[in-house]
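Only one chain is given next, in structure tokens, and it is the form predicted on its own.
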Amino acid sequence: MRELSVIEAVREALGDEMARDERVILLGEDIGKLGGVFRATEGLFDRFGAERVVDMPMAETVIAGVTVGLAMRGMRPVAEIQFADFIHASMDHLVGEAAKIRWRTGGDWSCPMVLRTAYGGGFRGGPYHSQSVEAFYAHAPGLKVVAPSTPADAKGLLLAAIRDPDPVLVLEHKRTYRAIRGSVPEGDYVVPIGKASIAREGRDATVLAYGMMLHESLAAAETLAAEGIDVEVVDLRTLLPLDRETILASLAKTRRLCVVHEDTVTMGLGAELCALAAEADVLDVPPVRVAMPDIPGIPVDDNLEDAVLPNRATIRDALVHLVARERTRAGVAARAYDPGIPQASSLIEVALSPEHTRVALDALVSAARAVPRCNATFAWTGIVEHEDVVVDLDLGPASPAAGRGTITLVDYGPDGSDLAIPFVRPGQTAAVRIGAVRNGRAYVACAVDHRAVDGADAGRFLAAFKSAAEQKRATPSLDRRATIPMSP
């Protein structure tokens, strides 16, 4: 594993491509000599001689429609569009041609060709050289669209890209050209298109991100991670077709959504991105998007620019307004209760002091870990057992539960009832209450979702727990593994 930035992945991704496969023919302007605008064929007209790294006019038009002709007449051929804002020129032939012809030949005809362009902002480019266009080009069936975060990646799905017997889009965030630095693989390998992957895994809510903004949000789950709240960040690396496996498997965890974009807001990639999750019904509270407002494009001035542009900071406030919705939601036992859970119930007594709350704590943990079932989220695809025991600490009015974990535990000390049904949270497969502590033995009623968890299930899951907290009665060590989230 080397380092690497990404344009020089890409520019290592192109040149490999040239030597491994002669019909690889590289298309531009100013991309001989002068090596593109960005460098990215730097060194390759040196290498490869001018019949294979073809300076072309300027007229995007022609370059796409050259380019079509040549995947047509059996060439790899990948050209560039120095920035994005000018490929629209190029769409007539990139959509009305390249994106219909398997499809209006019944499969007699491909067209296997590559467009690669650089777009975003924070750049300092203006109005004309900074458009976020995604949205256009992933509305185009027939057509794949990659946008790289990761040096690996762009290398990799650049293969791919050149590979597939299909028109494929390659969108490379030109911040994201120098700034970003990481490992790339030795030797020939492809990333391949139309799969996400997991950046930073999480349990309170998915953001979904791409391009530079995969890096914002990465910074901006970071920061929330020292403040208790833990975010699962999704790098979608494909925008067509979408890997709707990896997104709705990550919002089924977490059932809260963030889509962050550069691109504006309205009918952009994230419109689609929530309309997935609601038709899937994955989702707990409305989604979130953190995007550019609707403006005609980049401004000039540079604090203008700084003023619309998503970053680590918007980002993060977001996410705070999203998880601080599921908390009111939930926070609450009486608002926490989802009618539509089938709950069943079950009851021990338990020999407690009446200072067992850390003890309690201990063996609910020992307990979860003992029945996992009861540590889990029921959905209808799936029960998704957690690997970590998060409590919701429940300790009346004055402490009001997290409401986002995996496991809730309620005691109201001496003023509590005997005896009492606790609620399941959504998100949940079991709720424990302990009631007020008699002649040093307590009551602990188990509520479960009785689509989860069966009552042999809920009864190994009491025992567990009264054998636990009878135990470590004299000497409480609240297992480390544990999170305890706890409203002020």
The other form holds:
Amino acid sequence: MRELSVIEAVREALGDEMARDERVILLGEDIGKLGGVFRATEGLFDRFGAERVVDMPMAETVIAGVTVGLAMRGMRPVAEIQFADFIHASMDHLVGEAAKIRWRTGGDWSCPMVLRTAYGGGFRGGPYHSQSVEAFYAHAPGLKVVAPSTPADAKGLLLAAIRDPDPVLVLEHKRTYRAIRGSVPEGDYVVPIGKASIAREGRDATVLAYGMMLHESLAAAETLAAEGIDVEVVDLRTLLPLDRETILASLAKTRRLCVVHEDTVTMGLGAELCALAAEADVLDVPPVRVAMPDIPGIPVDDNLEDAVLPNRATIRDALVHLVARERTRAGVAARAYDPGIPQASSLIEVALSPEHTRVALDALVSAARAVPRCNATFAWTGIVEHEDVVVDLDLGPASPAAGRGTITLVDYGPDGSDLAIPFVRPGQTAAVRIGAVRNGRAYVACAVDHRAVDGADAGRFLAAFKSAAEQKRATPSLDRRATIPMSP
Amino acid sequence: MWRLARAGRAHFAVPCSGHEAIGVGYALALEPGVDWVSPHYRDLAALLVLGMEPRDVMLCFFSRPSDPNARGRQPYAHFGSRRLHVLSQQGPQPNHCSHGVGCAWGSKLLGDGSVSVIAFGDGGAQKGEVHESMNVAAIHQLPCVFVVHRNGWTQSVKRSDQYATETLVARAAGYGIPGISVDGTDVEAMYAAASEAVRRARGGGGPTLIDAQCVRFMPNTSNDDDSRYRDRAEVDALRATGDPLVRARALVDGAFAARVDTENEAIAAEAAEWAEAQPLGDPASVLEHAYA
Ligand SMILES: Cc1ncc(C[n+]2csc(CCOP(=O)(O)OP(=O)(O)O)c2C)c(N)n1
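What's the form predicted in complex with its partner chain like, now that we've got the form predicted on its own?
The complete assembly is shown below, putting the previous chain first.
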């Protein structure tokens, strides 16, 4: 099958449908001789003439308004709003009129119109040429909102939109126009409105995405596959009405949800999708949203824009944490490790008596005081060093770690092996393991979260531990601030 | 209707007293079932001329689900009928202007020779919607007629706080289209003006703006209290010269006029009684014609 870019697929759909149905006319700014600022209508003016490819005044209210009127009159108008950033001048006609006409007349009138617009950032367009507007319009019952991410869907959804008896808003991510190519069937076909598709199958978590973020999510999923995490990626394709069936079926399988959108987070589509999952009670752990922070616009500066737009790296990190989250539901085995934590480790030999728990705890507290980075929590936003040392003691299967605390100490006693490297638990930056004591000596291993602590610090930490333990100054009571969490 | 709404038997009344001749004038100039109308909400008279049944008007007034205009979903005066070629009307004023322009555009593209009338108030005319609509209609020489009911009030706001000119007809020149000033309380003059504009539109001569002066004798709607901003005596004084019904009665034999009045009152009373007795909506039906 031949390959097209998204913009070529859009252009093909428009041309094909104009040839097939005389009622289809195009309206918009600069769509005639120029072919649209993104060239979606390139060649159509020459092919169909000024009567059917109409350059409109720079007046978005009337572009939408006459489109409503043309549709009520029985035409099949397709209007283009040059940038989604300018669509709100059309909102009264989209939300106040088009969306309501069928309902408010009990079906006497309908409004079979299409409004296409280019949205999304990632190309230094600044606050007024980059916005995502889907949340406003997906909140308008009576509208249909589609957001294709592949060339095949761009064509099939647009054809479906033009043939739909009701108003459809087509959101085209402008970065997909040329960046995304793919095979597109020749000839006539439609992609049904209201149907999501599984872009990638997986078991460990579900990503819900659309537009350019679908492609970033797929890239993140590829990276994670190499790390042993198997992510399912659902391409929503239609944002209103949502394909609840496909979404919930995927979540029922993976039980973990990550929503990705370029739109800002608060009141964004992610909120609805998380609510949908919560109401259906299909998640084992809280969902995550990877989205733009709540800022009024997308900045134009390279560094600033890159910092606010979600991308494959931020999606990957979110997924690693999502997959690592302990399941909160009863009866589901805890997974208290995070495969996303990159570990460094260090080893030292320490003179210890077989009865050394108190000594080891005290030594651990002094070592934590000496190297506070090892008694901390890592987050991408910063590392938090804890004032209190709360040791989570793992004494073997009969008395495992409680899953709370600021540092983990693993000590299987004489039954344990001589040497093993512990894993760093989520929320902590270090874990220490004392091997079996042989002839008054034991290997003590320390693993650290390498994002927060480097290997040299792990070494310093162990040195401090050794010196405290070998002084054998078992203090009468534990440091006032050192506590051991109670068993669960 | 006014009395019934005030008595709490219906939710909402929109009086048209003072505006009747405008609707009658333009509706008579149209070919029913062929031409299209995006009416002003005070254009009940036009709808009756176009063929809306009094019982249907009353179903709309009582917001019954059997109302062909709005099926119990919109309040009274949000008219619409595919059968009568009346575009479905809405709350945000006057969004129907661009819809009417789009409809006229459809007529041009389909080449069926039909004309669209687009009517709105002088308050509505201050919105960008109307400017954008007239501009597009002029650019493409669309077969439509803009009719502005210039009663000088936008609910409680007087003319000089809405626009700085005395009349609106000069705006036509700004779009390069003809403008006609007419006494909108004179049904014959209104009919003549509308006929001229409709003829021009049908002949491919493009849009016309008709600036029809009139008086709003009643409050804005049944929810309005015009005593807070208008002098009732002053308004009533205008009845003799500015009430289109008074003026129309003078054109015909007095006994005939009296008979028509009596007949109409009986028709309205019967229709109201009948419509009020029609059932209210089934709550389950609220989801009909919705999807999500
Ligand atoms: C967009 C919008 N704003 C406000 C209103 C409330 N409103 C309804 S009628 C009206 C007065 C309109 O005056 P005009 O257009 O002059 O028509 P008239 O009532 O005088 O016939 C107002 C303010 C509305 N319906 N729509």
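By rigid core we mean the largest C-alpha set that fits within 1.5 Å across both forms. Residue numbers count along the first chain shown, from 1. Just so it is clear, the structure is predicted and the values come from calculations on it, not from any experiment.
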Notebook entry, point to check: Do you see a C-alpha shift of 2 Å or more at residue 31 between these two forms, with the core held fixed?
Noted result: no
Check: Any CA movement of 2 Å or more for residue 391 between these two forms, core superposed?
Finding: yes
Item checked: Rigid core fit then residue 412 CA moved by 2 Å or more between these two forms -> yes
